[in-house]
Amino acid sequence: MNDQLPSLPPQPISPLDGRYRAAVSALGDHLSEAGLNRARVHVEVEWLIYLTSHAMFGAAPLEAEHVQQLRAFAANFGDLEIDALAEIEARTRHDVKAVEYLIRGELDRLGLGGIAELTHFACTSEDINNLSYAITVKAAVEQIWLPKLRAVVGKLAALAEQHKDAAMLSRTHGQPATPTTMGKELGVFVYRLQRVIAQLEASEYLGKFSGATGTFAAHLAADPTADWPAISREFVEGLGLTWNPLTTQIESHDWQAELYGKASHANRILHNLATDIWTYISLGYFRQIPVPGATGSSTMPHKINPIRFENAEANLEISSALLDSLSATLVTSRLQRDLTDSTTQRNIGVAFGHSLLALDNLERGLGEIALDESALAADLDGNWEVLAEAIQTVIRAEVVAGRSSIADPYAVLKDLTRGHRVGPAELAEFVQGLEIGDEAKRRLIALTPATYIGVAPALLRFLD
């Protein structure tokens, strides 16, 4: 018998670029193979400008129509050159040197074959490697991710105004807290993220330009009266980075373990929320509205699970694995140059990929769950005790204002409290009969489980 399998058509091995593609795609333009070559056109071409209108080694500004054809090039990269640039790496196994002749044949193409030299002059791969991975991880954060992730914090904040009255019963070490309100509750990951992402808006993006050691030796010795460091300096930022003047062969991607180092930071804030919301759901505090046609289980029919937060909480842990790695192994090169940082930082978009798809299933299921009130209010009338903390606190103030004598009031409401309920009519009874004064003995009557919240309401002033 013959176990083997007739092999299926060609398949992604990534849930990314299968199941999941929808969500993800976007990154494709930026953090894929494909992206990284148009990055590299792009810096190639304009590394050639550059050359060409500051007149290096003679050579003549090119006309502003040749300038707008390589522009367009580069930005235009698309199927032709992605199939064109696999039939050239297929002769020179290099993908950077195909780069250069795919440029060299354009510039035939456009009549611009006498500049073809300048073409990754005096250039490393690395320069245009480190180059292009700081323009596609920028492309990719700001433009991609980090708008995800300030849709998902928007739609948190709403929600956290929505419910910032919302009184609930606190869960400390999982037992019955001191009241707090939904909004508040809510309110805390806000900020939290908002610090985050401040912070990725203040990431550096840095490249080098410097030639197969840093040195600027080739540079220097085909033009020993240019200034190479400005040069480079005024390159780099103008390709919008920042430049980094001290390097080996590569940059040495210390921006990119702080960048991810950050990344993993807010996907472990958003771990935090979903595996709360998803308590919250079991509590009954969140009902998950049905998706018409959705299915929740497939032997019961009842269920509506909380499928998107589960989803999230396993592709952030995914992706900070990767993430780590990431910021781990990128920091360190033997001596001036090992590749291990190619392959490496290949999956960058796998580990962006995975906290973007956990922020679309965030984004979603925060707009599939409502507030059940009702739950809420009777969590916190079947937990009276939880104002045990107020009664002691207040008849330690009498005790120092003279109007008190008890001593060691937390002893006295531990024996009252720990271990068994308290309704409200014991409580009130225990209050009437305490030695202190008679405002603090109205106070204390008054006060509710679902009053006992404090500030709550009002700390959201202090979000962005």
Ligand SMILES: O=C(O)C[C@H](Nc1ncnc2c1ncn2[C@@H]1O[C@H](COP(=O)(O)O)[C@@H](O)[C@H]1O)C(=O)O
The other form holds:
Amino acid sequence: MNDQLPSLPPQPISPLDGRYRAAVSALGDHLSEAGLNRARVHVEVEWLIYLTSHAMFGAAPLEAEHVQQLRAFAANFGDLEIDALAEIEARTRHDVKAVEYLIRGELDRLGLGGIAELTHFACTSEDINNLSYAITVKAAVEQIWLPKLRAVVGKLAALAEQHKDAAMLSRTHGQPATPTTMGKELGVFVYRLQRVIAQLEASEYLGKFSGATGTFAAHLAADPTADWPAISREFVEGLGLTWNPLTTQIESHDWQAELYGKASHANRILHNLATDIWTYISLGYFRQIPVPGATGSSTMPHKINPIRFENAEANLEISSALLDSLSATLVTSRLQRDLTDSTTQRNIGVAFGHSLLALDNLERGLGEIALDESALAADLDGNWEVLAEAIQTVIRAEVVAGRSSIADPYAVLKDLTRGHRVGPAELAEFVQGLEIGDEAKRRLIALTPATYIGVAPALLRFLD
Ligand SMILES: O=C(O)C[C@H](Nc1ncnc2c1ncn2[C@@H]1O[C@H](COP(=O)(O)O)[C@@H](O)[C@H]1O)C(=O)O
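For comparison with the form predicted on its own, kindly provide the form predicted in complex with the named molecule.
Below is the whole assembly, all chains and molecules, this chain first.
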């Protein structure tokens, strides 16, 4: 068809940059080509400032105004610099070398041409790249992705608290089972997510800064008297990162594998949440609040579809597939380096973008559901046989206490309930006829599926 049609104007191929742009655009500030290049300029400028402020090779410390101008150059990295870099890179065919030339140009503009040779001094590109990735990934995770995850967990925790007493039939294997409360079930997800958030918050972001093969060889050749490992450590830690002292040319990316593993795990817990909420909606336990003006189905006017949870489910799967691939592949680099990690790392933002999009949908979806307590009550009332577990357990206790001699209580209850429906009257009559103590009998007669919830509501106190 396209053979006959004129071409469209240039279009984004990724839905993150098209249809879903609004939900994820904040990530682009860090995890994009421009975000990476801004961080590269920042690292190069800080290294220049470090070298001059320590008067390395007799360089005079920069005047405060020049320091401020250079830092402003990095901070104000924008359209002009993006275009200039594209032009330089078209010539150099080397993205980091292009950044070096951009900075040299700025040094000339500021009248600082005398220190131009300190730009990218003794650095291999990876020295700049690994620090830039650590800085940008840290910012994206700590400032954008984790806050959104915390917002979703906060919303979920509020729902858990609101519905902590709402008794609900549970379904192990999809079959009626010992009741619980909706709040407790949501609380399980809050607890799981709080754990993984704590692990994510403890993530380390490592940086190396040790030259072409991690030996400081060029550094030492230039100044044999300096303690280059100590300088490297001070510089890396000064950027807010954890120093990695022992690497090949590249930072080994183990921190990335760890981080993406944890993020992927968080995704999978959220995926479980999305499919459970979808199922509760399907069971009628949650009603979807109609959004004014919205359409459910294009042909079935009555419908409100759980599209937020379905969108989240799919995007969490894509995100985890990418995060898993990043974790699995980034930890291998042939000998002292191969360049496979370069193009792989350009997809970190895509991986977090799909997760952020899913979080956005979950947050909105959780705000558009309301518990239908009558649906919960009706299901409980239709499944009195779930009390069989309580009755057989009480009989066992009575046998041990010497108040009953019933042989094999489990089998007795199995005969009564397995595969049949048993109503309240039948169960009461059964309990009345049991050879057990009066107090136990009273307790069992008082029990209904809606009150057979153990201490479910109180378990929420174990949440942070
Ligand atoms: O400091 C160095 O550059 C040392 C050099 N290793 C390299 N380290 C980092 N980047 C390098 C390296 N080599 C190439 N390039 C440039 O990486 C860019 C790769 O582009 P893409 O595949 O699109 O991610 C693309 O811009 C490439 O030009 C070595 O020989 O060991």
